[in-house]
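The chain below stands alone, shown as structure tokens; this is the form predicted on its own.
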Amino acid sequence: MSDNLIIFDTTLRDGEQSPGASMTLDEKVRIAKALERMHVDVIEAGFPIASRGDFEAVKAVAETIKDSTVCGLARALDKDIERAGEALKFANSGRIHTFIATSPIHMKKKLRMEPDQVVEQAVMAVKKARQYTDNVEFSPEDAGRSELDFLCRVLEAVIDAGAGTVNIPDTVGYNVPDQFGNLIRRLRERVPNSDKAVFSVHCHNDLGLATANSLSAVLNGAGQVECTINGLGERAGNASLEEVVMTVKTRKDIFPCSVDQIDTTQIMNCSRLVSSITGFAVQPNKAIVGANAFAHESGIHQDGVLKSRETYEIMRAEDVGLTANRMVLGKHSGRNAFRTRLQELGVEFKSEAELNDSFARFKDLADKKHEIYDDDLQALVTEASLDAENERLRLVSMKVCSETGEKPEATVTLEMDDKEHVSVENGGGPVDAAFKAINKVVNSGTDLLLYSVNNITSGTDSQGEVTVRVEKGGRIVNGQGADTDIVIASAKAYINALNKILAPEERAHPQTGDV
């Protein structure tokens, strides 16, 4: 039987590095119950220093999570090591994953700082992390551009210091696969006390190799990879959880490892729900996840399929959790019917005034659309919670006018700081005239950077999911909104981004925490 190989996810804080794919509290700890449902070994829920939001959320995840280890980021300083402790006071499970740059262009141009000072900080954040816990993590920062020899030093120090992880990041996401998987050969053959520390990889996809990186690393030893749902993460993010998951499980005959702790059929609820609730589409194409991933149009291959599955499929779509998963519940349905299928989607309702207030739309849904979908829910619920923080600006109701050969018109109410405003524009398309009124009553001087529209389920009464992002004086935020009418969809999305544009922003840049 071979070793499981640890999956350590960090949708939560990599991903979350994302332009504007800022996460509420309650967001995180739902995508962590998510990933706990999933059997995910490791869930790094944040960077606790970078503000008090933050902090709360990972203080809040580690006291949820009862199955997963919880582990919360810390630059190598004692402030961010107390506070990423403190965060994990309670944690059934928790661990400390601290980091300090070793490259010569980074120890040089950001830290300022000699060689032999990164190692001195390196042991001494180690150190001060095992006084909190005895599982800690150190990853020295941009190694994929990093000096051999100063590497394998750091690292012998680090695990001598009591690092029982130590992870090989590629930061920005230069490496190759052959040269990413020799460097992880060549550190433990080098690093004398090598085999007191399991070996890590987290690998960017700069140029589109972030997953192959980190395969390539588990054939030369590797073993825990860090990655994030739908490969999420600044730039062009990180490795993709499903793609080195189903890959180690699908050609077992290759890796000296298993994955048999992850529940598979969890990928695609999971998928969907980062999608939901980041505003973060997958591409058709998405490997694993997409909309085609297991789709067939060739003759040839629809022919090869009917015959027998094997032809052209690899992987059995019920293995990742892809079902048509229909709920059939209408507007006659109760309560507890409604709440029981939440739960076994994980979602657990705070009160009985927020089940009913999600009860109450999903009631308005059904008067829309006959049958309602999971990935309905999900929408439905992830839209109650944006509706419930920073609600400055609300969305009263809407006329547009849309007819051939005349320019169409919106009339927009919105309740700003509870007073109601009346707006009337024109513009190019309806939904451009609903944003001009909306933004005539707000005034947000903010730039409109993305506008997406996606399906949630098939068929001409599907919600549409729209997506909007905005940016002002530097600051980059997402905004949702769905329903059955993609304009009322598109102004609940701008009014989204708008009510989180208009709230006090207190964290810190979140590239403070990279690795």
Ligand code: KIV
The other form holds:
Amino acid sequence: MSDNLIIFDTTLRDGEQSPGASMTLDEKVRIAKALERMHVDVIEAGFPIASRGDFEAVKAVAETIKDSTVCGLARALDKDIERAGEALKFANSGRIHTFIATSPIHMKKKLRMEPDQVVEQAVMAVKKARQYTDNVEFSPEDAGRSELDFLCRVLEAVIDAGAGTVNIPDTVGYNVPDQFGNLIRRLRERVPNSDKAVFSVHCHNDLGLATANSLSAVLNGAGQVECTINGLGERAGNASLEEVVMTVKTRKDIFPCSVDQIDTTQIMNCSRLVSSITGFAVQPNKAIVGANAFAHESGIHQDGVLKSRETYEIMRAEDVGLTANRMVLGKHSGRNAFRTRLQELGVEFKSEAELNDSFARFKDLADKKHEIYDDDLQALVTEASLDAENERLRLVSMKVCSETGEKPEATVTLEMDDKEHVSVENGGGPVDAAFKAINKVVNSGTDLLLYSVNNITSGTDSQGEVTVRVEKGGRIVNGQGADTDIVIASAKAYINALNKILAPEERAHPQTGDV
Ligand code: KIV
Ligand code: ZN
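Can you swap the form predicted on its own for the form predicted in complex with 3-methyl-2-oxobutanoic acid (KIV)?
Complete assembly follows, chain above in first position.
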């Protein structure tokens, strides 16, 4: 029997570093529970020193999750490590992940430190982290562009200091598979105490090679892969969890390890949940979780698959949790059926009031749409939590007129700081008119960077899930909304984004920000 490859999910930390992908505490706990149900080994829940919100989220995840190890990120600084230690105090199994850059360019330009100082600080950080937990991970940031001899020196020192996992990040996604695999092999051969630590990899996708690089590392002895659901992450993202896991599972003949601990049937649920919460739609042709990943368009393929599935399919759709009939509830379903199905999807209501609110939303939706799918339910719960975070602005009602040959007109009633405003505007289309009417009240000073609509399920009665990205003074946020009427969904998404941009930001970025 081969060893399990350790799956370390960083959707809640690196994934959240995607512009606009910030998540609330409740959303993070929801995703963490879904990851736990998938039996992910380690969940990196955030960067506790970044803000009070980040600290509370890591703490809440640490207190909720029992089966997976919960990890907090910390720069190689005392104050970061203390904060991470505090956030993880009540974890069943907690890990501190500390890092410092080791590439010549990062040491010189970003840290303004000499290599000797970097080694000293790395060792100090690992020793400090060991005061809180035996489970310490160290990353030499930008390892992919670091000098081999120096990397070996740093790794030997931190392993001696007590790091049980050494993670090799290709921070800027610069490496190619052969090179990165060789790097891992050489490090394992050359670092004298390499047998005392698990070698991990953390690859970014700037050249589209994150999964390939990670897997090449596994073939060369990496025992842990850091990855994210849907490949979310800083810039072009990280290696995608579903791609790494399904490749190792499907190509058992090639890999020296297995992922038998992972319940792959939870993959689709996690993917949809993350997409619904972050508003980052999954491209249709995305491997494993894209809408077309198991669809056969051409007649020849369809014929082949019907005769024998293996002619064109290397994985079973059921293995990633894609079941043909996902319709679960309808107009006549009761509260118990509703609550039970959501529990199966990993959603627990904190109070009867929360359940009642979501159930009322479900009944409204069932009036407009006969068949309620899992994805509708996830969107509904997401919407309830979005409404809870919409603190200053709320959509009261809206009327939009569209007529051939006429300019669309939107009349929007908006509650802003507990006062109702009615605003009327014309626009190039109904969405444009609605956004103009909203902005006439809010006067937000934001630029619209992205507007996208996705249907949650198929059919013309499907809910449209809208993502809106706005920017103000360099700060970027995403807003989301869902409704069977896509103009209303658009207004909800815009209002959600404006609520977020109006809220004060107190959060720092682990790799660039000062804290
Ligand atoms: O990309 C990176 O180098 C990171 C580290 C903090 C591990 O995210
Ligand atoms: Zn990263």
